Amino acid sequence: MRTDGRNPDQMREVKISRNIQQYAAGSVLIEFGNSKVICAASIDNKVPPFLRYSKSGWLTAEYSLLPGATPERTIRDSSRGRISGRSHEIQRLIGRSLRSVINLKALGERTIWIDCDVLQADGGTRTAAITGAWLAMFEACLNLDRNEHGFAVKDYLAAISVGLVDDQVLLDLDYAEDSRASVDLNLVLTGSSKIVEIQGTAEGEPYDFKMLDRLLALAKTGIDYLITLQQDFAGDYFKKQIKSVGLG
């Protein structure tokens, strides 16, 4: 049994609250246990210079730990004068993950900005941010006028962490587990089970392909569950659209 009483293959309780911010085009508060992340999508009616006159849009992301998110106060990037290496890595991960499931041509010459702000961190904030960012992006795209390319979102997207802790393969690590994991892996998958990213690191002894297969198989069960929550969130309209192109 784990410290919070979960079984090895059991996720923390996941909660999704909609319409957290009045002025964002889409916003949610997503909770993986004690990890809480606000994900908001804003629409800007312009694109970066390299996309001007291309009739294509763009999506980018920013990620930050708010000062009270951790036991020791986190210094804001604005006070530090630069984005931390960790924040930069995570926001690039969020952006490229979301771009894998959106038709940028369907946006027109607009940019969707995704802001992921961690209210409370207890492990798995990047995976919660990716899963919640998809929800915010979906709602933002509902507010866009359609062009000949149709609805912008092409598929679901979610992420989860797994790890080897005390010789046990565990799903959805909290901070205490993550901090002592001998293998730590994050998986990002589409709703059609296509891999977007695998981040798997041996913190101690190297691991073999048999262990990798075990980790990935367990991670997929967690993502399958998260996708069902996204399906409930998106409703029947998007389920039908996904099925029509063979992804549901």
Given for the second form:
6 protein chains.
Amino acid sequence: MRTDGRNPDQMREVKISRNIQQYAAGSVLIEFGNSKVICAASIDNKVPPFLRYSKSGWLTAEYSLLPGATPERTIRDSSRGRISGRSHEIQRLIGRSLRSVINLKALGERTIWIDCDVLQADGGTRTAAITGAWLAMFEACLNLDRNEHGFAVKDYLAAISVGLVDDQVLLDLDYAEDSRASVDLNLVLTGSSKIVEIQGTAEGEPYDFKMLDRLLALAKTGIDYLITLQQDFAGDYFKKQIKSVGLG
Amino acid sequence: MRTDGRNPDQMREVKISRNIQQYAAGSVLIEFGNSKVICAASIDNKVPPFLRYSKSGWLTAEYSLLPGATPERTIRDSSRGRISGRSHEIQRLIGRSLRSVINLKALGERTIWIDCDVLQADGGTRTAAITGAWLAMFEACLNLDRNEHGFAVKDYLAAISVGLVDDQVLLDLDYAEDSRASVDLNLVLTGSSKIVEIQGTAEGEPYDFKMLDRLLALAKTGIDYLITLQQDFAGDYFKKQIKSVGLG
Amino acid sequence: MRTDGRNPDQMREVKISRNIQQYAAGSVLIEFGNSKVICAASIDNKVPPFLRYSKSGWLTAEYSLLPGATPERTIRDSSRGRISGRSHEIQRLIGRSLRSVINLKALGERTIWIDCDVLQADGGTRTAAITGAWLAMFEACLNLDRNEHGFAVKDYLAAISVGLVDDQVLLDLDYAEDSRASVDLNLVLTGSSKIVEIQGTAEGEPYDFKMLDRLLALAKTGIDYLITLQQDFAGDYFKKQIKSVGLG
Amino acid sequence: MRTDGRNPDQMREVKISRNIQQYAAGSVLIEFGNSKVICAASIDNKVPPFLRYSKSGWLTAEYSLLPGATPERTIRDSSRGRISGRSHEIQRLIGRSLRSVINLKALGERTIWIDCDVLQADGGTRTAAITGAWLAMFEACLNLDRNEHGFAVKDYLAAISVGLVDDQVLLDLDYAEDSRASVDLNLVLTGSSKIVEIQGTAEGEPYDFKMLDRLLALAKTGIDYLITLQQDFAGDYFKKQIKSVGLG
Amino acid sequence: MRTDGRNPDQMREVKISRNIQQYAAGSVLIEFGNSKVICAASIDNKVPPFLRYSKSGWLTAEYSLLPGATPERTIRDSSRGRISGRSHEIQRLIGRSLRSVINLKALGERTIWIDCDVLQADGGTRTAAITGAWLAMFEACLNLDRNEHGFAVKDYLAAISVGLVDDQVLLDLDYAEDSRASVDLNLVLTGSSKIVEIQGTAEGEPYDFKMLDRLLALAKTGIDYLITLQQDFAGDYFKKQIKSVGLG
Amino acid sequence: MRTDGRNPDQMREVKISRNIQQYAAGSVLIEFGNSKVICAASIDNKVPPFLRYSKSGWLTAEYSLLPGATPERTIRDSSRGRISGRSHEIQRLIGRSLRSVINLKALGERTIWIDCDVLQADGGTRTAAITGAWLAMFEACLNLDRNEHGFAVKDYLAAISVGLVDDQVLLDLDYAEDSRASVDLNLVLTGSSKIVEIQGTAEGEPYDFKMLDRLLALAKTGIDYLITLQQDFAGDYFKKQIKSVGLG
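Switch from the form predicted on its own to the form predicted together with another copy of the chain and give that structure.
To see the whole picture, the full complex is given below, headed by that same chain.
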């Protein structure tokens, strides 16, 4: 039995609030239970130097915790004068994942900035961030001019964590579970169940290949559910565009 | 006539949402129209070196814009490797203002960290931040052990901006008005209408002392209203404590 | 009775030494009693990116304490790797104040850099810095080519501090007085007694509006005197230019 | 056919040079073909603050490229004033992986610093770094005093990359292959073939679960070979210690 | 003939103004012609970690240019976020030189901070800084309690530059000469003409050992003169102390 | 008798390994006994801003210790966020020295980056770095297109340290000797025995001019030997080019 009464294969409640920052090109507040992440997408009409004159766009992500997101206050990266190693690792993961489902040519010479700021942290913030960032990116892309490469978003994208806690395989770990997990695995899949990223770490005892299979199968069920939420989100507002790119 | 139809002496709608970050000791989301600020108070059981063994506590504040808060994305201080001059100035103002209504001895050797993170910026974020930070601080103090110095909060505290725009004296400027203002003044008052901070800047033409009096009188009306909101906030939940410190 | 025998409404002796840095476009050493500030103005034939192609100039200021300026050595900003919050706040105040009395169009696409370095600190260094920086700026502007917008300096500018110490309203606080002041107010006025900046802080007890009026009235007398010194400074050397811009 | 004539399931030649830095507690130069990494282990008789008085040790890793390691010179992290995101990610991976096969209690209150400096970069430097770092760590641990927790190293540890290039599954990618790979996966296993870390990224097209199985199977063959090299390394010099900890 | 009419073996006029910063333990303004350096010595009742419990003191130096010291404004180290290589090199030279004539044991567990801030730069600022810093240090040491190791200053110390310009050997180069010099040599000697530092650089053509001898002989004459000034400085005020340490 | 049995005027064994980093334009590993330095030269087809459109090239150097180079691990400059003063001083010396024997015009608008990374530190690393950096630079220049200014390298260049240890004048100090030396002098000479840099420091007692002559004479013998090694290095591979520039 899990702390909050969930079954091992049960996710926390997921909530999506649209338009949380009305001046951003796209934004949502996404909640996985008590983990809450503000995801925004901004459009910048420039590209990094290595893409200048390439007729291709770029997407980059930043991730940070608000100081009040955790029981013990988190020191700001700006006060320490540098971005923490953990933040670096997570924001690179977010950026890489989203780039796998976007057609950079279709952006033209623009950069999409993804900002994921954790309002409240209770485990799984990186997977909530990826799932929510897709929504913000989708919304931002709807307002872009289309060029010959069409609509920029190519597929849905969502992420979930699974772990081994006290010899039980659990879906969508909260902070207390994550702290006790001997294995912690994050999976990022597309709407067509293809793997974009897999990151599995033995925090305690190393584990065998059979356990890996069990973890992956469970993670897939969670992501399947998140994709249906993304379809609903996209469906309500953007039916026409989605059809034209062959999603949903 | 103002852009959003307000009278010159009319504030924007003010909304206060409690408990926006449940792991912080105190937190609110405060909205002045389209300006929205997340205010959190965290308790740290340490004091800065200059107060060690003093039996006195401390309060310090940090202020930052989320990147998606503005139409053109705001670069993070952490990416630039340093806090901007504007943020520095505002967070020092917030900290100084709150320290004027708190009894540091009553905190014991603890530090209250105030974090004001702007979710959406449409002018007046520093005054919303001060007003909201008081609420977060109040809530955080309720849970502290009392020592012989009693309850730490000594008085209400709120702030508002006024300005001279096209020869009209306006209350609670939004971003568009602020950009055109020739005079911009921020006033911070206690619940007993005492001055804690006054900061008035001639962005365009310098102004005379008579104009200063008009600006201050208008600002006072706005703050009087904000204090009633603070009384309601404190009143619903904390009636007993308030009486014991003689507020309200 | 004040420590150094002054009356409450009496300023410290003010001294101005011209041309303290002969390679700068303009420079003075200004002394308010034991507070001594080196003020320099340099001309840079560039403007910041946001003004490029605008045909307008810019003015920006930096403020710093020399390590030996204080009884306990002040650590350099460069050793700490960042500018202190206090320095940031003061240099923004200096820059904003001077920009209110300069015609940026008349500068052409040039930047005036104002550097205020405190040689010796005994309270009031920011007001001495503003008053001295005007002198350095004035001198630097005399050597600029005139365009159709004429001479760049539009008016005199001086600043002074006042405070409430032991229930007495005092003019031009020294460090010992400033440390004990319950209210500390800095006022910046033009030669025509218009307000450019007002910054008043309750370090101890908040104060009422009547007290504000008393503080402002006293500050005005101090600034009136400083403006006469600026008129003498400008008058000796630059009579013709001053007349042509209608000062004095 | 691969550029250098290897079969798809063939590794590059692996060379290990002992004692490359005689003042370090342990050090090797490890070569995977043209990729060459200097791996050093240093012992520090302190632990980070969060472990003080815990009777437990710590292990942390740093990774960097020498500027001359790449055809286009790599800018030093120290010149940019901060560690790159890529270096952060890799050094966290190295540290996490090694900590999974070391008994921190057996270290006592000491920190092992692992430094991996890439002398020459031709793909796969992070896997070479992990494999070589184990060797340096092993050597450093031999000279530590044993406490009741015995010898600190618990198992062998090696890493390899696999990828999908032009629809072919390849082992141990060099730089040219890595640049064209649509899938890039790094696997870290113990001597008993347990998973410590799996990181698989779709650089191009996302891939399915069947492909994941093929990639993992191939990676395992590479790691099996690397473990035999580690057994040889440990065997020549340290037979007695190894037996006592039950390796090999 | 030199620009300012000096003979090749003639120094610029040297001026020393005492007590330029009255809150510092010792301070002078030293001028070598148009080069002007503010030198201050501060006493800190702490030592760096590597000297704790050693019963020995320390001396360290910092060197910086005020922005207005040069015709083209010098950017502050603090704005660039780091100390320039040139400043680093010079301040290490100043610190090393002064430590050679001070008895660190006699300081007790205290640190002397030397700050050399260039008010006006016209070549030779590092040699003026060393010569002036000795004066500030001397003054600061007079007020220290004596322990069994006696007065801390062991000998005089002065520095001068010489150079080869257009095939002429010149003493005390100004900026224009320094820019054209093919050889630039700085020499630091004690009051007994012993070498503390020699730094000679071929900016243009490398030079032979015979030329080195000529440069050194000329430099010695300049330093001999500077030492007489230090004797005068010390003599007026500190006759008794000097005798007791056997100087002069 | 010296620790390692050398005579006072005897150098440590010098070894040169070519092509240590095959992707760099030139590289060697140079060993002075147990001091080992990786020296690389990279070509960048850009020049710093101050040389743009000058038709002249540039050469700059960076120096760093690998963390495992010393018995007590050296903290990386990148972890401290800034380059140490010692590294700054040494890399400026390396750059200045090499620039004295290269024809910058002959480089065209290119920058040569010299990187000296100390693999193992046992004293004299800066002199080994200069001597090895010349070899890397020479190799890099061989592959450059020649313009009307011909081959860029003008002369050989080598460096050695000498010191006074226990009243004995010693050549090529190792770390233990260097720590006890009362005088430490580094000399950089060209192939024609001209002085490029001399840096002599009294770490203990200041020394007289006669001692300087003895130190210089001994240093010259060491450098003469190093130049013959450079001639061998250049001779094997580059005979024709050398003749054409009149070396050897």
